[in-house]
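Given as structure tokens, the chain that follows is alone and in the form predicted alone.
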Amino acid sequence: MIQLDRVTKQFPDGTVAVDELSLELPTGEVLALLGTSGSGKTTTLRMINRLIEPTRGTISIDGRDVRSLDVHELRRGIGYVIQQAGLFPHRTVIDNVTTVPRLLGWDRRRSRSRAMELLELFGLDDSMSDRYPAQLSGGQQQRVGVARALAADPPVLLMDEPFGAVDPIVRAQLQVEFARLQRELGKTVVFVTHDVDEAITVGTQIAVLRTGGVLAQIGTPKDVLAHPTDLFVADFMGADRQVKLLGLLPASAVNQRRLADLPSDWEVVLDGAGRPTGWCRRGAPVTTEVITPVRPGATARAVLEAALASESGAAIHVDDHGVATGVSTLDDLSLASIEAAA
């Protein structure tokens, strides 16, 4: 558990950066730091592994106050990940992985055989290990970065924005991989980012800083999203919560009429088997509109976004088989939306 009681820094021309910042992190969770330029998610990252020293106030990590604890001591049970990989340019990929384990004693064998594992749960192939940075792309190099920071499986993560600097489809498939590799490793984890969408994928609860360090709100992506508790908040996750709502929300959780109960003159055609393979007017001999189903583990935005790309204005459910087992409209959506926000 990390907590943060009433944690102030002010530097020497008298900036603020951080004021009064008090919470609580439970072990195993990722806390997203959300905000903008300016209201502290790096400083307050750096305060906890001792980067930046306060000027005032408590952090502890387990129980134990950061500054009783020799500061390599704490970088050593502490995995940091910054922006821009911060590889060691003329050391290899398995290299620059054994880093810390190689430090802290480890032989070279379990050194490097822990460094595979990790590659290997990253997407790396072994043929990776004997690159250098240089030969990697933007989000290769980030993957690195990480399974660095957990060579030595230290209980505690930070993470400053380190997905920043990759092209957007890599940032979102980079996104989805953490947050799998969260579930299975359940590492504790502060997470600094200026990005909404990330911070409600990547994390389980979400910390919103006003300007200076203030704290605004703390709480689930859900709660948060429903419940904002201002209008700085409410304006900073977007005048779109609702539609992020639907992000968080299996697509379960949206009403599904039977095929033959459309409000309208739309209906779907299918093949032998019972797959949609589109859309026509009722009675029309033609299909006149390709669609995109939605698959099981799909979220309801993935309905609300198949929905509105249809004329029909409805999205078609499958099963695993790719049969078709339902509709749902907008009004369904609507209601599914309302419903989380309750």
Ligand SMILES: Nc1ncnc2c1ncn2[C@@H]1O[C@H](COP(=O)(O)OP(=O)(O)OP(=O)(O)O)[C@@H](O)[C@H]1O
Given for the second form:
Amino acid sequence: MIQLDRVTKQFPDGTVAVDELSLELPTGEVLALLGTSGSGKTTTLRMINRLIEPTRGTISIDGRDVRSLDVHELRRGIGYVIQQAGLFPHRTVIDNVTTVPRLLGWDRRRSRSRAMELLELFGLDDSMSDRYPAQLSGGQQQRVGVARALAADPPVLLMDEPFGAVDPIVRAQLQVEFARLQRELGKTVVFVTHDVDEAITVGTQIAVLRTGGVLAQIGTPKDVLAHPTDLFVADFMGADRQVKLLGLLPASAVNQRRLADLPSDWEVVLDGAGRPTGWCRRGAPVTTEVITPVRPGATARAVLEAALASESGAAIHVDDHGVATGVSTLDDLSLASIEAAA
Amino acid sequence: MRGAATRFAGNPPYWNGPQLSGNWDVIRYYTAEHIRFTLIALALGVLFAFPIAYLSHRRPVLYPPILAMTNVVYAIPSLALFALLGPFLGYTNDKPIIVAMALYTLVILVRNIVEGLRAVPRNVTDAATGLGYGRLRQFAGVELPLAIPTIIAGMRLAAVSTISLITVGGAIGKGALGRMFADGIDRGIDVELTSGVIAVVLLALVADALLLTAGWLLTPWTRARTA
Ligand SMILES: Nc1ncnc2c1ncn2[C@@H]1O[C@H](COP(=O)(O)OP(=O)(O)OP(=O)(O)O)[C@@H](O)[C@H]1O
Ligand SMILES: [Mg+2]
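For comparison with the form predicted alone, provide the form predicted in complex with this ligand.
All chains and molecules follow, beginning with the one already shown.
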């Protein structure tokens, strides 16, 4: 558990970067620290591993004040990932990854086998281990950066816009990969970002900071999207925050009607096995069209997209075999009705 | 006129006749002396430059005055500097010239080491500190290696300029190969003078090539970019 208790940082030039910030992050959770540029995200993160000392307030990890620990030992026990990875250009990939184990005095073999294990986990094959960072793509460098932070298996991970320097596609891949890994590893993570979608993808908690380092809101992504405390948070989460929220809810939370209960004159056309092949108006001749049904495990957002894409304005749910199980209309997607069900 | 006896104090070999043959031992002797002076001066220079550069890097306010000081030292004409060092180091031994040369190298070495350290990317040093490096270990293990290309560039310049500046000591009988210049001029032996000049140029070229190679061997990562 990471606790910040009324932490304030005022720089010598008078800038207050973080103001009376209090928050609690339970073990195993990922806190996405979200805010505009200059809102004190980096400063907050760097106070946790004491790259910056707070002016007032206390920070503790598992109940121990970070200032009571030897600063180097503290840092070796905390994984740290920064933008553009900050890899050591003069060291090969494997030597980068073994940095902290070597600082901790692990023997060479143990460090190396641990590093190889991590590289594999991050989908970097053996041939890359002897390359220098300059010989990797941006996405690969970021992966090495995360692997390096995890090398000594620290319980806490601090990440400062770790995927900020790669293109959107690679970035999305890295986010999903990280979220998956995190479910296995169960680290306690503070993840700085100014990208709302990234915060939603990786965070189990989101803290929104406003300029001056004041906490505007903290809560689960669903909470913050559904119930922003004020206009600032609502604006920050984006005009499409309801759509984002749908992305976090399961399709099963959306009301499903029986196929026969469509409130319009549209009908679902089924093949012999009960799989949907298109729509037609009641009584009109059948024409087959391409449809995208909602599969089990999809999000409520997939229901919205299916409904918007279909001629009839309704989405068709199917089971694992592709057999139609029901339909949802745009009315069924109203947040109030979904929340009541979820 | 100063005689050969005073200039060749001790028992260095003596250039005989107007020709090269039979005088190789003279060239060998002064070349060896030149190498010795250069190595000691460079070693001393590096030895002083590193702590001074480290301090300038850690305390940036000290950097401008330190640079100014090395510049002032560099501006002192060599003969004047030998004379200034005489009272402390003696007049008849090799120490004044070696120490003078070492002091001259500082202007290049300190600047290049500091600039090399400053050019280490901020996110690299941040990562090192954040991962738990101690100060000296970070300096030796991360910052210094990354500054090697700039430091080597400085050492090449320092080596070549030292090799050339030492010859000025010929005027006070302490110039290694420079003594062949002085003697060649004094006694009108063109071949001795030319041999000395060629030896100095060759030494400078060899020193430069050696340092270049050392730099190449020490920085494999700089060649990895396109591989
Ligand atoms: N060393 C410093 N001295 C003075 N002011 C600083 C210092 N470091 C940061 N600040 C100021 O503190 C505020 C918060 O900076 P911080 O880097 O924490 O913001 P951030 O939320 O990480 O922003 P970004 O998204 O741009 O990275 C800014 O106004 C910044 O200018
Ligand atoms: Mg920042």
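Quick caveat: nothing in here was measured; it's all calculated off a predicted structure. Numbering follows the first chain given and starts at 1.
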Q: Check, for the two-part rigid motion between these two forms, if P250 and G326 are grouped in the same part.
A: yes
